[in-house]
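Below sits a lone chain in structure tokens, taken as the form predicted on its own.
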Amino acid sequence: MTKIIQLFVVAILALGCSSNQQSKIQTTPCSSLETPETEAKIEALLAQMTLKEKAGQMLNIGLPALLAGNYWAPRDSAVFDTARFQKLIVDFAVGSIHNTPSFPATKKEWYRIIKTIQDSAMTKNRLKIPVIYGIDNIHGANYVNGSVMFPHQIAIAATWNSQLANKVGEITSYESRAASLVWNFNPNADVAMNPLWGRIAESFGEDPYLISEMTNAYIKGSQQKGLQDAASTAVCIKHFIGYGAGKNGKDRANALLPENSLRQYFLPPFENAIRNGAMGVMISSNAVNGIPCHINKYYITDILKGEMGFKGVIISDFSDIDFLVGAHLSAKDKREATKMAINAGLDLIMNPLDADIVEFIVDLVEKGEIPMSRIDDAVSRILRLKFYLNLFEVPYTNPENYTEFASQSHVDANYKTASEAITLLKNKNNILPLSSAPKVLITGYSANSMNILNGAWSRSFLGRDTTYNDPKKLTILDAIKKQMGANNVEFVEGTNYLEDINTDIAVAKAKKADYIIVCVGEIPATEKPSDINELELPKAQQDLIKKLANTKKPIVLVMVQGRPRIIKDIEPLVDAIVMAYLPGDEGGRAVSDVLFGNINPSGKLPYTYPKYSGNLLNYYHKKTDIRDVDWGYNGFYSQFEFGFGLSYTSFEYSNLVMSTESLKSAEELQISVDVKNTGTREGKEIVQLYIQDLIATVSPDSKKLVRFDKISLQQGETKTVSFTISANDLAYIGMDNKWITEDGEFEIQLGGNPKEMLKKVFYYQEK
């Protein structure tokens, strides 16, 4: 019989082990916070404060709930309503704040609004409770006016650099420091499973430990100095869990998500993240399997505090409590929802318009319906987390501080960020890059767009807003037209997201240039508003490049967006394709860069680019999703795979060397590989490791994602990379739904090119 070992908990700790990259950045772990004397402090206040406090400190309300005039209300400044203030901020105590004035406040005026909120809850509150702030800030410090806006999560996951990942939260810690704000509700651990979903653009895509090592990265830049220096931020975590997996590719839709696929692809992330520091985890406002996430007791105490372990505030999303009444359906009313989320785990509920949910908890303990220890475990989890930012001594900082604020060190690691994570799809007879000296027609809807190149979450909610660009950023067209001298270039719009505008006139402009670069894109969007109907690029934008192509002149595709489209039609039309993504303020340069050859692309897919929306697989299915090819049979068509991209120069594997070829379950097993710089330049490559079980008692996935290493070659130079892998790695969750490694072969399969991996197979057994 095979023998097994069980690996419940050790497993899913290994699946976050370190790359090689990762294993050089250092943080200084929470833990090192968590000693007697701030939990004395805790329970000394704790001890203190009344049921009306506590239920204060569980409420996040939002900050137009404070100022005058209509919640929902533009305004160009902040202005407190006295009443409000008082009601919320004293008689209240709030703990918590989230979101905006509904302006970008620059760092000073952000200070403003906190110091003020502060020192009335320092000095008019019986406790004097610092208040803690939290923000989306999720690609940068995007609501500060100023700041260094970086390319989206997707993007970042693009590079395969968690060096990168660790930089952006560390810029994204200390310019939001500047501005006092001190808890990020960033990084999202979520796994996406389905391109329909618009917040794929947030996510680290689809492989469970791409996912880890880059949310682990930015965890750590963001808190390397430790929580209670002032150039970190606590991050959140979200959402847990399952909100990438909606059945219908929806935003919030409800995802179906049996327990062994829950353990082997969704926790990983959000179990690694919480083993490296994070502080926050904010609920998914979904259901799984039906059931609401933000009162599924299950997995909020039995599973995050439970088996996790974790310490920090899980806090709810905007409005989740209102919406398991009138959205899911779960609850009558508001009163019965806040018990029933509270009694599920829920530490702190963000709920914007006003303070009824304090009101709603007095009254359910006063009459039993939720147990003070529930109340008291809430509370002391949100003292904690204002104790490890040392607010009750630093409740705000002095953005004079703050010099290196949108210094042009910040700026040239966003470029470089959006620089390593261009990924080059196609480059038929080397087309690119283009020499500078051609006439070249740039069309497209995304081609003078700073708002596209940025996408949600820039300095608006939806990023749709132009008044808040800055205007020494260059579009793509700009940075082309200043590369090549404005005389070589031609620009007609061609397209808006759904219409055609003046595709007669680019066809006609083309004929006269000698290359044509056309830039699609999509609408900046995020939640509900990022849902979509069908996966196609729209047939206005289509239709242009199919004009475009009777011109018979080379077209080079470049794709801004947060998801695949499908291209399966146009792809074969052009002649180079390049996916920018949604890179954030240098995209434009970016961009332009890496057409032209002064950036030699480095990216790679973090998901799979499907053919049609009619088979949407991730590259981890199993081989009964796609029949039997030996019957002729094959169900994954894409139009890309997971890891694949393309380079300017080229790259060669040899020499693949294993330890052993029989891994016991105590031993290691080191794996090598030649890689050399074959072409005519310097090259960045992703040098990919995965495993394939090739039997195993359940169904096993096509391969799994173990390690990956980015590196850097000179023309003709050879390096040799190195990974070690163990037991842990070759696990799966089993029938019993537990963490196994079984005894038998499995495939390594090694390379940069999804489809040209050197492959050598190893046998494990247990003894």
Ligand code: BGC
Contents of the next structure:
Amino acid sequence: MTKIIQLFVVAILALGCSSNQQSKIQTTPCSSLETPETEAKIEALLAQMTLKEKAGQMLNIGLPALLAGNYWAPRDSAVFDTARFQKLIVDFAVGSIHNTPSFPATKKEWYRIIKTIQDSAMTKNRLKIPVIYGIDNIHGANYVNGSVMFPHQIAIAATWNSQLANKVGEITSYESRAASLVWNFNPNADVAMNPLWGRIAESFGEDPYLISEMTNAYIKGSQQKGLQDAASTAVCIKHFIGYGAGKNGKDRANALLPENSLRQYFLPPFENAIRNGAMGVMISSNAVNGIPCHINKYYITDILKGEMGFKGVIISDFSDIDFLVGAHLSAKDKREATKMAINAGLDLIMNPLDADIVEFIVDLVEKGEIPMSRIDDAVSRILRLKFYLNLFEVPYTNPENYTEFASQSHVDANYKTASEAITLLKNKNNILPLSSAPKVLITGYSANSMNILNGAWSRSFLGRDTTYNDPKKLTILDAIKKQMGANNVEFVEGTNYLEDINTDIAVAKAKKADYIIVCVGEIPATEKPSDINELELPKAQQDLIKKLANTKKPIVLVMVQGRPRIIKDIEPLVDAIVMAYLPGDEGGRAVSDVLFGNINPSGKLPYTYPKYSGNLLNYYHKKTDIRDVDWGYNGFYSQFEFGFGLSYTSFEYSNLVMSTESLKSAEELQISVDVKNTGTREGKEIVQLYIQDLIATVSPDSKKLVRFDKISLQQGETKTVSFTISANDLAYIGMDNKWITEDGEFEIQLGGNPKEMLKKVFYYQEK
Ligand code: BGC
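Switching conditions: you have the form predicted on its own, so give me the form predicted in complex with ligand BGC.
Below, the chain from earlier opens the complete complex, with every other chain and molecule after it.
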């Protein structure tokens, strides 16, 4: 290829990757930016590098290791320790850095920190290779002080609006880049199968298709102008794999995943994300079938790099080389663990505290225990990402240029996302919206807290520190006072997370109120601190509702939580239930606007809300899972089903039409349905299409989501919604662990709520 043709190809590929101005998400893989030019640059650099320099590239160190004071010390300023800085940035020339200084720096402070690092790396190091900085900006640029803090991923999934996921990705990238942070350890593509898992809030829920759609939209938003653009960040999808399926629901617990489940449910979101341009994958700290993911060569090298053709960087999770030794008990020491992980295919090691990893790598290669080809593969990938991000030319960006940081339009997008996520789960006698409530009692753990609305990863790791809350943001209580006038609102805390504070006072005040709004919730937490031993909403919070119910006043329950906490005893005592998830900085406003009807709720559950702790099933279970003691098959006792959510208006579905009743492998099936707004106000509806394989050799799932669309309808308006499916949508993992579409009958289920689906059967035959 001549140089001119090469450049032309590069330009076309770059355009394909960046032309996502329209609302529809495109699928051109950004990895196609892999150009002969970049590859030649990588080779040239590699050829000059010593083994120690290569090993240095493979280390991702924690920022506090460069700073004065103890690694874990709380700080309010980032002062570099000269000796540590010299050792890590100059002598070891580390390839990558992660973490915060322990306080959320402003964009200007981040600029100073990253500029200092890059200026040294790019002048004092022999090869002048820039560092790549990774961060957990997982709901907005949450580690940049003053940024917009969006709802957590579970709420974004509940919007079922991929354009919003796209927007969140775009704004998060912009506000991260305003702080010179170029690589985001997000989005989370985990399939949250176990409702006990503490990081459900950080995931897109339990359905692989919804997760894939949302992950892709987020990636497109983050990288839409191309990775070289100063408003894009590279994503790092995580956690590969099975983190959300730990057998006991605890953080980093062993998951038992047979090959067919792995391939059917867990791999597709990652596969799609890689096809859509993800250039980073973080390995999960847990073990699958007892094998720690970090040493699973089959997963990392054969599947990720082989089958999926992944060309980007595979990074370990936090301190996972130590975890292989001290927690998994799979390696006798850190040197052996390093060898196992790198030989399994790991490229970049998140080793927060020191550079010992570099010395192990050098020694292991010198002694022939890790082949140099493996090191070259790892370093090439790291350099490739740095080239794609244009870090050699633009290692940091001037924060002053990011004039839209935390702008009104970003705040509006945040509010819109929170509003569209909120899911109305119960509305007895249409008690909501509350139009004319003269006196309201607000009580409960989450009623008056910004931290609970924002959850973990909010300026601080656990999100419990109130120091950095924006005083202009409204809690649920603040927003309701603003709506109703402070004189009409009584507030009593009632309980904290686990204990009664003053429920008696709450009950006394309730007697004088016209309505009671009880806001329950989970304590902000992630990882180990998010583990629980029972899924029930904490007893003290349930007791508050039981006591209030004795007053016979109408009760509206607002839930601010990541996980579906069991509420079967209190559900009958309340008149309305509003699920807010973890709705972020604009969540208080959005909740109030839903309660008072300024917003018509349009979210639907992205997970199954269980009723009993002994019946924790996903919606895509097997028929034998729901076999009842009376020998029937009705034993799927969810409190609320996946895909369920009410509106203040009503929708009617009719005229389900299929283009054919007998589909062949090379053909497509067009399906359409009319949706009418039969209520009294404008509303948004999520039209969901499921397919049930009626007979399959491997016992079929109850159903699977294959398409969805969110539409807006004026009062009385009808729209025809159409979907196209093909044989691929009918496929499942067969007896030989490969995708297969078997001949036979399939049922289409189409509608807006799981219990009211229109159904039709068609026949599929390969030839
Ligand atoms: C978490 C990851 C996170 C990493 C870096 C880990 O403990 O599991 O999700 O990206 O820390 O902060």
